[in-house]
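Let's start with one chain on its own, the form predicted alone, as structure tokens.
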Amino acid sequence: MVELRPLGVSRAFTDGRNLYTENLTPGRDVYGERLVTLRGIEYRQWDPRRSKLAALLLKGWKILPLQRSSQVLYLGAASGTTVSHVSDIVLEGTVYAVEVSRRVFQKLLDLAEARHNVLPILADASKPDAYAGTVGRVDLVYQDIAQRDQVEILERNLRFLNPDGTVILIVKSRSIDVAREPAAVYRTVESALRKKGLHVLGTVPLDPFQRDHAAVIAEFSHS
């Protein structure tokens, strides 16, 4: 029998090898993930090869600013794989899920029908004026957009972040500069974030789960 222990994040758990979140919608999976029931509670396995946030946690990052009531702005939501696990965690909060592709947006809509705390927004994250009237102040800006101007897109969305909030920027190095070593690209991104008034808490390469990707975690500099 699988034994789960708390991960240090609300409603997230580990069996020592795999991650799980307590299922907000028992009986329903989102992307074919394994469902496990223990002592009457159902959990969803959180796949690090499908979710960069899961990869970040499995690589040992401990400080995830998500609580039951957290407000999250998720940029680059795609079909909602990771969004669904964030939704499990922020039971009483909101996940503002921004996605520009109409092709995958229907899956986000379907997800939101079953999950009260997911608010799908069809918009270009580089133009946040389009959803400024919808998104309130958030505790976390999570961005997973594979474009060269990733840092600029993040900067435009910092207006929504609480002064004591956190940023998790997923950097796909090959989208920024295919010719440079990923580690050099990550250092460039860190420098750019500092110039924009952020304090970098850490950079975690996500290999082998996500090749040539890293998560850069930052907050507003209060110095």
Ligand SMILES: C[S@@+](CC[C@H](N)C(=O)[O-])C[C@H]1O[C@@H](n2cnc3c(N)ncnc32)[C@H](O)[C@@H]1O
Second form
Amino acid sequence: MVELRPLGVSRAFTDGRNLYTENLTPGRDVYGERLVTLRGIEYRQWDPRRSKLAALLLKGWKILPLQRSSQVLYLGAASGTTVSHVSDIVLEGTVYAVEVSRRVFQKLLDLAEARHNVLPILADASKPDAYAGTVGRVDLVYQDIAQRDQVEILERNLRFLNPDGTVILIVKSRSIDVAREPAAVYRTVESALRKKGLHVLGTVPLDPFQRDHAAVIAEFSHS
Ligand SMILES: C[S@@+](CC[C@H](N)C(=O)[O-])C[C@H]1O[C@@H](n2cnc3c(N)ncnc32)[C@H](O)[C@@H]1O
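The block above covers the form predicted alone; next, return the form predicted in complex with this ligand.
Below: every chain and molecule of the assembly, starting with the one above.
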């Protein structure tokens, strides 16, 4: 690696080809990613084949609403691959990481032990009352749960979003309809979000990093 340039997102960088975040826990990797030290600072390579958020950035979406102090509600945290990079970025913020599967939750707990800004929540995102007492107002709702009723689940979680906050919904077209063209599935999701009072800022297909997946970025409609 020759040089790193800021991405326009706090603590996230590129060398022109790969993405990196500044490691909050120097010396420790999370999922076998490469660690690189440059001028005394350690970075973790952010793999777009393991993290759809990295794929979104590499596909050219540059307006990521994440700052050092951002509050994030992350639905479908799994073992924390992407959560770990968000945690690197929002150094002084919080990542409320919701996951329903006990099988992967232990890994998320281990991750949170080393990262002060990750708050793991074992819960079903379709029943947000269970964590309403824990989660505060957030700047970003990021949802990656690969479920058929994902728009309804997202809608139930909009109560946590600041009026000027952002939604990133990861859509796996096969989870919604295996038979339809992914582009048609994405249009259906966009239209469902509009009906819920959201303004769609863009839909970015994540191929070739994540086949038949797209990120739909939205905010509250103020019109
Ligand atoms: C594709 S994986 C998420 C990968 C993760 N976002 C990442 O990039 O590291 C989807 C996860 O959503 C979880 N999930 C599915 N339905 C859920 C629900 N209703 N509430 C919370 N988590 C859910 C699954 O258990 C699974 O771990």
